[in-house]
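Consider the single chain below, provided in structure tokens and representing the form predicted on its own.
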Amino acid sequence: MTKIRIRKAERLKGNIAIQGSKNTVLPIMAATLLSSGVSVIYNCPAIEDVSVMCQLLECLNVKTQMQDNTLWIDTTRAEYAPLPAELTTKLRSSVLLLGPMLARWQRVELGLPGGCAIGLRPIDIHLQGFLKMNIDIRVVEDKVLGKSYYLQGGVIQLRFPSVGATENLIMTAVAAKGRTILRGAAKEPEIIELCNYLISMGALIEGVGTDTLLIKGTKELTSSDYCNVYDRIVAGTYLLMASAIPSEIRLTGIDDIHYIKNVINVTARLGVNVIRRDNALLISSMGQVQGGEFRTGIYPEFPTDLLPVLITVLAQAKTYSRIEETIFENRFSIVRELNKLGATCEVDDGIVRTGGEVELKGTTLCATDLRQGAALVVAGMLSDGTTLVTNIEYIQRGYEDIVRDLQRIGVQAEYV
């Protein structure tokens, strides 16, 4: 099953259970290396990225078992080993094993990370932070090599609030001697969840949720269980989708809207009504998208991961829209595919202009990264006739079963 076939959706009605967060569970899986014992992660999404992270952990003699969205990780007999490029290139988050491996074994050899081609994502911010902690670390050909005889806390100023670098440095600092002050840290929900998990293991972290973290090194952490939060990007995909199609849908599993307020605010501008009830969001819209000016940014601004879906729904607006991307320079592969459907999207220096009440007509589209792939599925729901999305392995990296979810709200979609 390498393709998804979708027909135009006239109305959406039904319930979707939102899966556990991909971007939260991956660093927490890496953090289990900081202790010896069994950790249980509940509400773990059954996605390709989780599978690859399990394979990487198993290279370190870690035992993993997944059943019904519950993941068991046993690090009791974990032992050092180099991590091969044939696995690390499949997963951008493989870079998150740098910190835990240095913390546990004071050395690391890891093939350069891969992931979606959405722009330059160098790891120099990670490496510069490690150097401040008395770690000799460098990139040699296609490998990251690091070693330290004495992990030492220090004062680290990030030049950009990189989520991955923040996560890596936190996981190293909890095992370093003395204290680490991390300034300019990212504040995304994934950072907050990681810090809270580490605290449950016995770590000493102050300033959680701010851009300055104080971390005191701890001699020993204990294994701990974790209940994963909902995936705010998956939920945001379905929220934005509802703006372009008449909808009455219910998203369950959302027990706290704090992490998704930025997306709710944007969908309200697009014409979507959102009501919170118990652990669900009730969503209704007339399917008449309101255009305007939008901008992505670091949290708590609108997330760059949802830019392709936002562009897709704004292509249906009667008025023209202007969308500015501020994080990744190659987030615009969606534009070429949308224009194949008949959209009028133009890109100039990080800004997309689109809209003007055009009719989209189904055709074959090619997914080139995770979020763009999900946006193409949404585009198929907005296009007359049938749309075929190829290369869906990208989508499966982050969406547990996008076809199942859409079928539950009346969309004619299937794997082929």
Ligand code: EPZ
Contents of the next structure:
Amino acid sequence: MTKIRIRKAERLKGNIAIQGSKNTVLPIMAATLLSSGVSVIYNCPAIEDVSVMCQLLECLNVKTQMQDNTLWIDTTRAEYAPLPAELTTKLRSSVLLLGPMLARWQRVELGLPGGCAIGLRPIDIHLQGFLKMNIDIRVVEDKVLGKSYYLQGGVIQLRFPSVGATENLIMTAVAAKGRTILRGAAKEPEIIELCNYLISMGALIEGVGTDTLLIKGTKELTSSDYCNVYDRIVAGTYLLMASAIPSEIRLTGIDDIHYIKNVINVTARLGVNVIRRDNALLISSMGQVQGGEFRTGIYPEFPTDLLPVLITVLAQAKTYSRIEETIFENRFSIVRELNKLGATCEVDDGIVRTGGEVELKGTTLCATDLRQGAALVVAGMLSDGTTLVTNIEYIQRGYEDIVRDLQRIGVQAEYV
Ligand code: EPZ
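Give me the form predicted together with the ligand now, not the form predicted on its own.
In what comes next, the whole complex appears, and the chain from above leads the way.
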């Protein structure tokens, strides 16, 4: 089934258990290569990106098994192998195997990473960091080739706090000789979770949660288990959705509310009331979005991954909005699709202007990336009649089952 059909939603009521985080579990899967043994990851989302990461690990003779959101990874007999572009281009996070492979085998050959088409997505920050750790690494045609006689810690200043580069360099530094100082590091929750996981393996990391990390390399890393946190972007999708439709919903599995404070603050401006009870968020709203000025940014600012959903809910607000994207240069494919529904979104130089008295009317929409695809489903819920979203394989890369989740709060959605 490659399409989702959605009807306009008049009211949302019910519970959704939020799935485990995609962007947390992918680097942790890569980090299991840093030791030999079995690691168990709980609350692992059953999504396409996780299954491609398993296939990549299996190319390295790692055994993986997934059952009921528990993932077993056995790296005991891991063996070096080049990783082919046919697989690495299927996801951006394939690039996160560079650091662990260099740490384990002092060499790597990996096809260039893929990922959503939301901008250029170069890997220069990763490579510049590796060069400071005595690693000879370069891109040759469609491959990254790297080798080192011994990994040596160094002082690394990132020119931008790239999430992936920070993760890669941390995973290399924990196994390198001597100390690494990583300045200008990303501070996203995914980095904190990765550091804490590495510490549970025996890594020595100071400054977790700040932009300066001090890492002492060690050879003594041992396998460790990990209980994955909730997916803050999936939870954020449902929070934003509630701003545009009268709602009384409960999101469960929210074990650390800090990770989603930035989204809660924005949805409060959109008229959503959130109460925390134990590990759940009780959400209520009248469904009358007010427009305003918003911008995405590096954590703890509002996440770029929620930009398409934010634009969608603001597109039918009575007042106008200005939304600025500051991370990716080409994350606006949502605009064309929303305008097919009757919205009046304009994009110019990284800024979207939208809103006004528009009536959205359902039609066929085409997903072209993960987060835009999820936003199209939300757009269907706001549009009169029926909307069909095609190419839903993009959505399935990161949302375990968006139709199941929406049905739980009374939305008429189905796979067709
Ligand atoms: C992670 O991507 C996430 N992906 C993205 O989520 C998220 O949008 C992004 O961080 C920003 O929060 C995963 O965690 C798997 P970056 P990543 O390196 O690590 C530029 C989703 O939908 N840059 O922080 O690839 C880059 O072009 C995905 O789940 C360089 O110039 O993001 C971008 O403009 C989409 N050179 C900015 O930095 C580099 O070497 C941020 O990229 C690396 C990045």
